[in-house]
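Next comes just one chain, in structure tokens: the form predicted alone.
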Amino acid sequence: MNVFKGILFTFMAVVSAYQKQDDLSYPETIKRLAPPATINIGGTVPEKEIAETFAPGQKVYQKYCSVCHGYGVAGAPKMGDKESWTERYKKGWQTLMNHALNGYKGMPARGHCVKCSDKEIREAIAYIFTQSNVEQNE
């Protein structure tokens, strides 16, 4: 029964996360990431300044990668697990990109981000490494 619950949870998490996968526009991303309420003291922040607060790869990670890598769904290495990500980093960028672009084990090709460029995928991987404190030589 626990296996069934795990499969059901995984399915529901993936379905709910990708209901609007085609809309990657900046305004829709901000809506999805916005807290339920905000307090603005002293004026507004220009939209350009808000856009610059995202690290390269962060938006793609939050929209696509975090569904599995945020929780370890289906055995995915979790963001912040330095040991697991260091092992993957040692395999080299060519292997990492091959796995990310073509899929690997339970990971779907491009992490379901069919509109993401190779550069965006690489930036998302680099973002995961940075957030997981993996020392990168490149």
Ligand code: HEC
Second form
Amino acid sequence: MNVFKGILFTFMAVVSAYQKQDDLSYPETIKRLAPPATINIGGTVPEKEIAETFAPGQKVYQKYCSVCHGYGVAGAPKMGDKESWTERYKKGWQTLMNHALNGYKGMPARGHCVKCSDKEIREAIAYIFTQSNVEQNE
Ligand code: HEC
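Now that we've seen the form predicted alone, could you pull up the form predicted in complex with the ligand?
The next block holds the full complex; its first chain is the one shown before.
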């Protein structure tokens, strides 16, 4: 019985650690993606460097999200539109992640990328935010 409890406890600890991983906020996501020297979300990082640093999010963005967010299709906030994305950011990271994963009005669940992990979606959002110069503490 104790062994069973031990296994159950370990399992729950692993699950909660995993969930915490995917609950990472925007600043936390940026920190993990970017080597400390390149954290500078004020727009002064050379574009090439950002592209390399945020390569994981960029790939998913280009393949799936840009279809709508590149041009602002159907009221989608446009890539690079700092004001629109800052407004969205103010809703809170959890809400945004929830909407991106499960869908919200014109926003399809996972932006139609069914095989994307939560982590990949999170990185894609972080990529959009950095490219749109959303300040981490706004
Ligand atoms: C079919 C078009 C479409 C695709 C593809 C798409 N989006 Fe969206 N997205 C939208 C629209 C439209 C909205 C605005 C919804 C609203 O507020 O009315 C939106 C809103 C959002 C929001 C803000 C949600 C909120 O609560 O304000 C995030 C974050 C987001 N998209 C991320 C993504 C990511 C990441 C991808 C790619 C993996 C993606 N989107 C792909 C159409 C799209």
